[in-house]
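What follows is a single chain, given as structure tokens, in the form predicted alone.
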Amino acid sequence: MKTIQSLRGMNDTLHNVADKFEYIINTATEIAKNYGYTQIETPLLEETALFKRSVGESSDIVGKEMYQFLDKGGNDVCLRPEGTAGVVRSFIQNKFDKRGGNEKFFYHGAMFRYERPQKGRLRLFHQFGCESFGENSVFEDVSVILLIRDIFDALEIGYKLKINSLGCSECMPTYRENLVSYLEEKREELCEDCHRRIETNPIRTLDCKNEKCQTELSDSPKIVQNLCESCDSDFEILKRVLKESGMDFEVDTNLVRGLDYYNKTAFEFVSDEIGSQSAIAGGGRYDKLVEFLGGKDTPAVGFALGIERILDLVKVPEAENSGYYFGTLDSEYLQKLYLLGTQKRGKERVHIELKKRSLNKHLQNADKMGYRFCAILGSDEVANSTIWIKDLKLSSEDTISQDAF
């Protein structure tokens, strides 16, 4: 009979991956915190509408890669392929938006994109993200790249960010007429999805992997040179408040992200260590969005960061040994053993070996297995109601009264 095998594209997280996503977790989550945010878990079903009328149908999320299909209840649903949307759901459907006030969440978790896997790349990936709500000031927006920073600074990763600005409704009707008269001009020389792009949400077209296209569009019209005057004040405030906080950047024209909700601010944070230039965070400002999806008038700026992009670049600071390890010189005491065990379980750390083995045997599997403590129940022991104990980081050793341990 043949195994079944994993999904492609979706891989099973062992201990020792585990402990690595554990850690950038447990990292990120402290920080935000310290940043006032509170934790917020979404679904990881939901309307396809949501996506749809979110990230935008222009985009290959939507247009190619989300897991769509209809429930038993003939409901048109799809795995969430992001985080933002589903919070922004959550943040109207809760009646956040009507209190105003500045509101502050991060999440963690999976995400579903059917894409081809690469590294770094899954069809089940996993972010971390934050979403602060109601705050309109670009020092906002400084906030929220300086805390990814101190994420990456935290988890030893090198990084580059780059930074643009994808102005507002009053400058870019303008710019979209500009950009697509230039694209017009290129058509012939663009790919099929940049011809689609270009009636659907042109400015998408300066984010095409298409090698032969990113050559052709590098002297396209620039969105910062179309600012209006409040878009180009604040995008001015960004690159001084960030070089007064010793954050280095690069401003680079064609950032403008793979979702359609964006504007004003936009960032990405990349690393030369998986790839070239390859994102490991992004985001941005989407003021919009919480009124395009049926709530009330809101700012908005976040982003996401990809676990699975990150984790070759960490390292787990090694744990000190800690714990106790049980072990019996003979299987007739296992019994005994196993409820001096179960007393320690729930305030420390603690594995009962099962099988007998020599007093040399527990003693290294003890170490292996990252124990301070040897706890040994032989025949010495049980007639005089004692347990051995070494101290693996002492190498020190005692024999005490069970009653006592």
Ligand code: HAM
Second form
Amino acid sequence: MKTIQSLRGMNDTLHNVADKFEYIINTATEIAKNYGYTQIETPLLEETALFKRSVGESSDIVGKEMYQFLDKGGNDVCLRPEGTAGVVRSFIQNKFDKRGGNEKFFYHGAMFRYERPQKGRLRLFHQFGCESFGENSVFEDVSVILLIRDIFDALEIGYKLKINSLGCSECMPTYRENLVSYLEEKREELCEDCHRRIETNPIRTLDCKNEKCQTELSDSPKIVQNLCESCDSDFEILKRVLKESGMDFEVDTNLVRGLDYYNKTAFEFVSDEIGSQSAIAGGGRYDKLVEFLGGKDTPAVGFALGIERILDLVKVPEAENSGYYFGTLDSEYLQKLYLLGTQKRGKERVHIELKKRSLNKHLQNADKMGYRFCAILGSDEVANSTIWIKDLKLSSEDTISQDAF
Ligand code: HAM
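Would you mind generating the form predicted together with this ligand now that we have the form predicted alone?
Whole complex next, starting from this chain.
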């Protein structure tokens, strides 16, 4: 019979990969908590309308990549393609917007995008993200960027930071008009996708992956040269404070992000060690999203990092051997061994080997499995109500009474 495989772009998480996941999440969690964030978990399934309204109908994510279906009640739902929209929905639903609005949340979990799978691009992937609500100061944008820096530094991952400003509702419309006039002049030279983007979301033409478009658009009007006074001043502060904080960056005027909710600061962390899918984290400010989804006007800024993208770059520090491995030389003593081992469970790492083995084999196993103590029951120990224990770290051994043990 043909065996059933996991779906394309969806992987199992096993053994050392699971260890890395845990290490990345624990490291990021500790740092996010130090920055004042508390955990939030939102459902994997949400109303499709949530993502249409936030990520945007013109985005590739909503237009092409959603796992969308009608549930048995006829509701139009989809698996979340990203985490921000659900957190904002929850923020409004739980009335945080009406209660001052200053909240900081971190989350991690599975996201689903029906993309064309390749190295670093999956259909099921995991993000760790943070969303900070209620602070419109650009210093909060710096804090979010430094939080990511602290996470990548703790994980010993190299990166480059790219930043841009996407302006606001005051400066963006004029810029967009200028850009559209420019694009119309170049229309013949641009790809099919860009033709569509001129209509739906012209700034997305700036990060078109088509090389010809890139060359054609190299002298396009730049957003950062068309910012209003407030956006311009914030962008200057952002650059200055990042610099003063020792954070290297590059201004990338074509960085526009693939989600429609951003304004002002937008950024991406990239790695040159993981191939073409080089973005390891991305985010920015989204001051209008809470209001747009029906809440009270609340500024916000956040990011998400892609856990699978950094797996190959992370080395989990070797854990010291710990806990007890229990083994017996004769199956007859298994029950006694089992009960002794069970008493230690819950307090320590414990493995009870249910197959009888030679002493040497048990010692080898205990070491291979990362246990510090190898506790053995043989005929002498059973006769004397003792247990033989070898400390594999200190290479010392001892026979002690079972009661004392
Ligand atoms: P995003 O840039 O779409 O932003 O995703 C963030 C990160 O998730 C990317 O930088 C990448 O590392 C990872 N990622 C995205 N797609 C895939 C994929 N198909 N396979 C593997 N990894 C992937 C967001 O999702 C925003 N919600 C971030 C944000 C939070 N902005 C403000 N707050």
